[in-house]
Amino acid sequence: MSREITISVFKFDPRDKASKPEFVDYKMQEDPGMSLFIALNKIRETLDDDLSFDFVCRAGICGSCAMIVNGKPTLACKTLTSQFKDGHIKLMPMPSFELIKDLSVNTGKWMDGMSKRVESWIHSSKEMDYTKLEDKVEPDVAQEVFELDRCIECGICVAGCGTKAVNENFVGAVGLNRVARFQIDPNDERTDADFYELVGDDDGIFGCMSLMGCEDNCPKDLPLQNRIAYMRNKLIQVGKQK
């Protein structure tokens, strides 16, 4: 049977001097199989056409619809309203990112800065010859790289990170995951010493407090803690040599 649910949404436009941060309650009838993505679109179509939030794929692939749901960072498209037994759902924008409006934040700007900071590209002295086949990579190594490449850069690991909450310069699990991905890629010629120069400080690998907020909330179930712990151990050895 259909029930009435209440969705309380944070609304604020930082570009509008007249706008004040507030929560607005929207009541609606819950449809079978309704996701928060569907509910938000219904709100915008029938109750408030000024509501802002982000979405693209609706399938948990793009990461655009990440937000704080009842205090937990998650994807709106993969979250069913039926999960909330009391029918009350509170939505907020993710912290640590620039607020655009309401539930919309600029993850792209932060991710771009992070990518440049950890030099997120293959470093190789080889000349690329597109007329030849690529160098072969062992299947198990390729699988390791692919596993870390599944990150959709939704920002949920950043929003759920206790370290990031107290250190705004922390590169976050997504940044450390990116370093780990290139660290195991045989096409990248950088050494552990090179990676140490990128993230071997309290804003990088040694700042992580291992609170597990990243792995606990990651919608793609990436092995973040294992990779971070492995990388920390390797970079500690580099630090001892300095």
Second form
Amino acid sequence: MSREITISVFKFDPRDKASKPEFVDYKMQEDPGMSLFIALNKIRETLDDDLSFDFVCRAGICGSCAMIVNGKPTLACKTLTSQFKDGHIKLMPMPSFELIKDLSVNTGKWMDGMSKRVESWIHSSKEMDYTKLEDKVEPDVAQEVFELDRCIECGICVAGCGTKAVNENFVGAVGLNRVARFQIDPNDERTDADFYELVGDDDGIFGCMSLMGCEDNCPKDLPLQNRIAYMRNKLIQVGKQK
Amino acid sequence: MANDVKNSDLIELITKTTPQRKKSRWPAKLDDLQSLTGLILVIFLMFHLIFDSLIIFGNDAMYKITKLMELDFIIEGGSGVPVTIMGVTVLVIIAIHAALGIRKMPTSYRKYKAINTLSKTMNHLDSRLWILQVITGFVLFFTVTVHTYMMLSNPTDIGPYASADRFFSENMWIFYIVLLVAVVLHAFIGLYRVSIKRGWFGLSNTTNSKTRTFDKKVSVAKRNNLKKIRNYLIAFYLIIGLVSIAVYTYKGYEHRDNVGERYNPSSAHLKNI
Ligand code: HEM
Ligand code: SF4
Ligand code: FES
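Show the other one: the form predicted in complex with its partner chain, since we just had the form predicted alone.
Below is the entire complex, every chain and molecule, led by the chain shown above.
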């Protein structure tokens, strides 16, 4: 026996002057193993062809389906409707990002800005010779870099961040994680003082108020608390130098 | 010269950098100082509340520690100077800490609304506790200052009778309940958060020994431990604090007809120390 579920969805088109933000309830029969991806598509096919939302990979790797599900920022494609015992599911777009329409937000634009801001690329003075093998990296260090590279830029850590809610310019856990990733990468020649120039202020590492909305929600289980504390201690040391 | 403002300051006003086009080192120093002052205040508070609670074990225990604080083993009869020095030092540290703390307070309707709604809708305890810390910090602005001023203005008025009179006959018990609840919550939530912030109590190492890489499970387990310690500390200090307030107030009630009288220790050996 399948049950009836109610999905309450935030609807708003900021570009349409007549549009008013509201929550619209959609009722449907729940299918076995139904994910929010399936449920939202069912709504669009049968109940409301005007509903906007984003999915690409449906497997938790592209990061495009992040939204607020019953209060918590999470990946919709990895969320089953059966997780909600009372059959009520409330969906909202992530705050902190530019709203495109309904559940769709522009994380891409924000992430692009973040990448440029923390100069998210290897800084090396060496001429790259693609015919030769790369320099060797300690396996443990390589493992650590890979671990931090698992970030899918879903934006959940930014949406769940209390600091970001208060400070619009905060670089976010995703940005600080990125800095930590290059800081431990031996191929990157930047020093801690160089990283200080990127995030050594109250919009960067010192803005973080340690509320842990990032680590507690990150769908990729990245070690955000640990890496932010690590960078903070490093950059506090830089602050003691001239 | 119209004024003596340094050129480097004028340059920073325009470029927001130093003359070397570098970021100022101040944000790092201030961040460090915030954690440091918070930590010192928590440690001070832990001793302070334990000493206060000695009243539970009787007037002599409290009397003994007060006289010890007044350095009566060096100065005949004790002196108010050590309490004054301690009070001024703590007040200065609190002033620095509070000045740094207000940088973080949500300062507009929009900001307060955003953090409040977000932490409620996520039902995320750590975020909500931060709001509680801001609110208790605000309460401390008034209560801690008044409390410290009272102690500074009459440094020798600390003792079993003098303190008890304050609680009952001067009606200060209400004030002390507010101060206690605010400071205990603020201090231990703060200690928890500063540990996360700086990676103290093992949080700087969350490497899984098998996979030899970061493991969020390790970090979550360590953080859960810290949460437990935080809750135990809050419970412990609230209990001894509230019991102490009750005892002082009751003693003040008993002593209500002799307000102003000072305590004389009963046991002989105390007089000899
Ligand atoms: C006038 C009184 C006070 C005010 C206005 C105040 C305000 C604040 C604020 C707003 C924060 C949050 C800072 C942040 O999120 O980074 C904070 C943190 C903290 N406070 Fe206070 N506070 C006061 C007194 C105290 C006292 C008396 C104690 C200890 C007994 C204390 C211990 C702490 C600790 C340990 C932290 C965490 C430090 C950190 O995160 O770096 N505070 N305070
Ligand atoms: S750190 Fe985690 S929550 Fe933040 S963008 Fe990357 S994967 Fe998403
Ligand atoms: S659709 Fe790619 S992560 Fe959900």
